[in-house]
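So this first bit is one chain, no partners, the form predicted alone, shown in structure tokens.
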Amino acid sequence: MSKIGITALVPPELIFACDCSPLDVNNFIPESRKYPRNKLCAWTAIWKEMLIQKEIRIESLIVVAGGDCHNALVDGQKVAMSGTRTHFFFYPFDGDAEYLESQLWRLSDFLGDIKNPDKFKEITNLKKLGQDMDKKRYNGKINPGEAFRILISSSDLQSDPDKFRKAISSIRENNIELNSRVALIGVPPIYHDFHDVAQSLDLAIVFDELPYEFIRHGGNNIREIARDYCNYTFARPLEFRINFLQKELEKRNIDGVIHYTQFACHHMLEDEVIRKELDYPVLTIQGDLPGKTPEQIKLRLEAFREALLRS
């Protein structure tokens, strides 16, 4: 089965249905020790170097060039110029489902066409398990950090639906005390221990914005997928995304919001609007290179928890 690298959210059900296996190259970054010499965003610069140097082994690469990451467009071209077979995938900013359907058919052609249509339903059912796990997390039945590690891997379903299913079933339910209920919005932190650090400071992260996008979209054929994924919030106007966030934060009874921004990411420019439009205490933090959560950020998280308790 061909291993297909993806740089952001690409419908994994379509990749599996084409008898290929997706591999989210971002999931190598937080645990890596690479510090690229030439970079804007460390996320894209590191996977670019790892792909060019064959430290990540793939047969082809799908670059999400229109959607949630602008830096990927250039770094993806550098990977393509190094000899990796590469396809550029574009989400519609206006949510045009017909346009997205045409993009999905082009992607299907790139992958060699649909050979195993039963995978659509299988992945749909797996995502329902992920949605159930997400509900248990914000209802205090599952450890927030453990849930995050499963949710972040749902972008590619760990490259193996059976492995992903076993990972979900391995999580044990407990009664978790959720004092300061926090939503983490923006791109996921580049620090591999961030959720554990937050939990140790009694900040219960019960919503991760981007990983939730991984499990909430689906469909049993290309037409259905196009009409669902066209509402992928990171690829839509900021107003559309904020309206969606307001509903999700209210549903989860959120006390405060952590907005994580990545150095040299265009999403940094959204912070002013997010702080204005979301009626919650907001802590904005910025990361750069992978590793452990810096002490400075730990202190800010601790101060944020104390502020939430006072409010």
Second form
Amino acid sequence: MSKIGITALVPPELIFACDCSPLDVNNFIPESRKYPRNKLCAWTAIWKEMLIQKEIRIESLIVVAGGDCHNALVDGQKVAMSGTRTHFFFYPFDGDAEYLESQLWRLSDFLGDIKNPDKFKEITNLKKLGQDMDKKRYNGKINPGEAFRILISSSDLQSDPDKFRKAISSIRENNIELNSRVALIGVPPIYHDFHDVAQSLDLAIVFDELPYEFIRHGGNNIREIARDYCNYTFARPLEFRINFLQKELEKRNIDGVIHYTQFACHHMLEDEVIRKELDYPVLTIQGDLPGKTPEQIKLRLEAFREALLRS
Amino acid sequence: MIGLDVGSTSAKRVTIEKGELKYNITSSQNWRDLVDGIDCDEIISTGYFRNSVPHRASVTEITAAIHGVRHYFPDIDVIVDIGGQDTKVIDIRKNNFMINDKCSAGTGAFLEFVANYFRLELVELGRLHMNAKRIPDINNTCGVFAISEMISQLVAGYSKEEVIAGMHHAFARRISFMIPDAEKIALIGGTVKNEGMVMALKDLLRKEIFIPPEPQIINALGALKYYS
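Would you mind generating the form predicted together with its partner chain now that we have the form predicted alone?
Whole complex next, starting from this chain.
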């Protein structure tokens, strides 16, 4: 089965249906010790270098060039120039489902056409298990950190639906006390221990914005997935995303919001709008290179916990 | 019970005995001198090293600042804590805070660059500022490159006093970008003892500014009050 690198959310059901297996190249970044030579955002700069130096083994790469960032667009081209077969995938900003459907057909052509259409249903059902797990997390039945580890891996379903299913079924249910209920929005933190650190400081992360997008969308054929994925919030206008967030935060009974931003990432510019529009205490943090959560960030988390206790 | 603030550059100890506030200050490395003979159960710690020093309870500088400032000014809107290595802005009304610890241009370290260049003690900067007749524009936002700009202004004929005043204004401008719109603003931290910098900040903000009698011990006091 061909291993297909993806740089952001690309419908994994389509990749599996084309008898290929997705591999989210971002999964390698938080544990990486690389210091990329020419970087803006460390996420894209590191996968770019690892792909060019063949430290991540893939047959082809799908770069999300519309609905992600221009850093990915440029770094993806560098990977393409190094000889990796690359496809550029664009989400519509206006949510046009027909446009997205045409994009998905082009992607299907790039992957050699659909050979196993049953995979659409199989992956959709797997994602429902992910959604159940997410619900159990915000209802205090599953450890937030453990749930995050599964949710973040649902962009590529660990490259193997069976492995992903086993990972979900291995999670044990407990009664978890959720003191300060926190939503983590923005791109995922680049620090591999971030959720554990937050939990050790009594901040229970019960919503991870981007991983939730990974399990939220699906469908049984290209037409259906186009009509669902066109509402992928990161690709849509900020107002659309904020409306969606407000509903999720309310549903999860959130006490405060952590907005993680990445150095040199355009999402940083959204911070002032998010702070203005979301009626919750908001902690903004900014990361740069991967590794353990730095002490300065821990101070902010600790102070945020104290602030939530005051409110 | 004592409040102990061990920060990046200095350590402060505060006690309240029979209603009278007493304090001691030393360098961070010598914090042990402040707790000599004191049981750790008697210590409420704060500052960068809050969890590294013995303590009964610890609290972040953000919460400590709120409790410390309220001791003097109960209805303040915003606290600006200008420390040696970072600047914190706490919006008490919204229960929000911001910390700049990535860029030296808005921290005490920036003024140390200036003092070092002129081979002055930090405390002399404020006094020299008062003798400035003109204030040159210093626009660079990077602490290191602002020094180059400062040298250019010396070459252009501005006096040492005027260039120092220009640096205080550049410093204050940088901090003012972090401060939300508010009526009552308290300034704390050792850097606030520099009257030139405070004057520059007042010029820029044009709001009611409150400064406690010993601005550098507020977090130690706040740690103590937090637990009391």
